[in-house]
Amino acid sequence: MNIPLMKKAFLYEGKTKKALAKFILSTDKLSMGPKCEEFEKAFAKKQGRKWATLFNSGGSANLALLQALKNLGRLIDGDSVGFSALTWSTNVMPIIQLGMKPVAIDCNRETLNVMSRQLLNRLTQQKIQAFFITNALGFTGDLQEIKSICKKNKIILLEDNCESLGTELPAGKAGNFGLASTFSFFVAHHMSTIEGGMICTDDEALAEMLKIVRANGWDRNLTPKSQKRWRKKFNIKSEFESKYTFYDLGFNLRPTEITGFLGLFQLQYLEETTNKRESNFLNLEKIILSNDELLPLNHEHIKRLSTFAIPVICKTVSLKAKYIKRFTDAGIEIRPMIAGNIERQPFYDKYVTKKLELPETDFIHDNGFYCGNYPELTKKDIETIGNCLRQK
């Protein structure tokens, strides 16, 4: 493969691995501890949120977020939860796994995301209690308008921002419009901790519950003040008794100190990687705009693009086959457009009987694919991708 989906596990991989080796040799603890907490604080500050909770993956973060909201009574069994029809499996699976009803909301072919008009259209047909939106591939919908609609209709807005870390709208950063947002630090994402995820929120009660959900349902990772409150509520009379007291439903979704160390180390390069990803995309977009066989993406509502990939939307299915062959012949690794229309996935068909009309998402599913975008792409790599995007 001449141009793989990703070239390195980390930006500045040699430097990162040397630092990691030194850390492993010098630390006394590798299970979740102070380095994870240090990364949480640094990431929350960088994102501009009050609290951040680190997990072992972005998928775990999605699961924990919905469980925490159920534990708090803000969502209950049978609630309808909207989601972006163009998304990743672990954005939707927790809705089903936790006994709620998934409601697909169509995505716009020109933005790859749910726009406010798509949300309003779905709300004329069905009421939802929450909307777990996916900010797809570094792009977003008109999140400020979506936030206003959710507030007006008393809908809990959540963001899966795993693919759009660093993207900004005039009204703020992607991931800062909902009650909470999830992030992924898997190797192919904007920053890597090998495996890892995060939830950010400004809601103190939710942040506290996320720590309970993350670690078995106990209180060990709460502040002393919070521990005292929980123990008093349940009449836990000693420190000894508290060690194995489980207050609410949880999992073991804990990261390791390796995750915390790598997160802190890679966070220093986030601005650089965001700038490079945006530059790569904008350079290739010029070629897409000159090709009337391809559909350009509309990102006029976005101030800063931190693209996860280079999306290619062909105007017909036959053109998609043509461009897939061209990319493949050039040795460029490509992928379907995320999971496509999630309703067409086997797991969804098995567990959800009610299917909805999603014409725009179907168009993206049938006509789209993407290749990787990352700082390690060379000038020659960009030229190769550009040649594949040119109309011939």
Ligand SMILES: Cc1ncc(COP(=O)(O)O)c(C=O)c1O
The other form holds:
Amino acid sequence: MNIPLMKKAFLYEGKTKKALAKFILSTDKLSMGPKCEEFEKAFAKKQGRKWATLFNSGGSANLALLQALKNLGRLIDGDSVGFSALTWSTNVMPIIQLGMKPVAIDCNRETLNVMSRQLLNRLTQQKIQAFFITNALGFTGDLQEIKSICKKNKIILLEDNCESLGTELPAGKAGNFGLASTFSFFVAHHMSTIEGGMICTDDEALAEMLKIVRANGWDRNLTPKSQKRWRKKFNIKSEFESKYTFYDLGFNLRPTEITGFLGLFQLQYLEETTNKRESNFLNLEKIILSNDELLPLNHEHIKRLSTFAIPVICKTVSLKAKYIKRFTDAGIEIRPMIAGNIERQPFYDKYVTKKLELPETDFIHDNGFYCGNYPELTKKDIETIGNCLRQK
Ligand SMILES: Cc1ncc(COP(=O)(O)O)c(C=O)c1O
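Return one more block: the form predicted in complex with the ligand, after the form predicted on its own shown previously.
The complete assembly is shown below, putting the previous chain first.
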């Protein structure tokens, strides 16, 4: 493969691996501990939120977030949860797994995301109690308007920001518009801890419940003050008893100290990654704009574009076949537009009988694909991708 979806497991891979080896040799503790906490604090500060809770993947973060909201009674069995029809499988699966009803909301072909218009349209047909929006491929919808619609309609807004770390709108960073947001640090994301995920929130009760959900339902990772409160509530009198007391539903979704170490180490390169991804995209976008076989993306509402990939939306299905052949012949690894229209996925068909009209997401599914965008792309790589995007 000439230009793979990603080239390395980490940015500055040599330096990162050396530092990781040194860390492993120097520490006695490799299960979740102080490095994870240090990374959580640093990430919360960087993102501009009060609390961050580290998980072993972005998918785990999505599952834990919905479980925590159920434990807190803010969502209940049978609630309808809206989601962006263009998303990843493990954004939607937890809605089904946790006994709630997924409601697909159409995305816009020009922004690849749900816009307030699409949300309002769906709300005329049905009520939802929460909206787990996905900020897809580094782009977002008009999140400020979406936030006000949710507030007005008493809808809990959650953001799956696994693909848009670093993207900023005039009103704030992607991931800071809802009650909580999730992130992924899987290889090829904006920063990598090999596997890893995070949840950010300003809501203290939710942050506390996330720690219970992350580790078996127990209180061991809570502050002494919180532990005291939980133990008093359930009449747990001794430290001995508290060790195996399980307060609410949880999983084991813990990261390791390796995740924490890598997160802290890679965080120092996040600005550089974001800038490079943005400039790669903006350079290639000039070629897309001059090609009338391709649909330009609208990102006027976005101030800083931390793209995840280079999306290519063709005006027709047959043009898509032509461009896929070009990319493949040039040795550029490509992928479908994430999970496409999720309603067309076998798992969704199996578990959800009620299907909704999603014309825009269908268009993105049928006409789009993407190739990788990352800082290690060379000038020559950008030229090769550019050549494939040029109208000939
Ligand atoms: C939108 C979205 N949500 C969730 C995830 C899951 O993240 P992970 O692979 O870390 O489980 C991904 C993965 O790429 C994603 O793109």
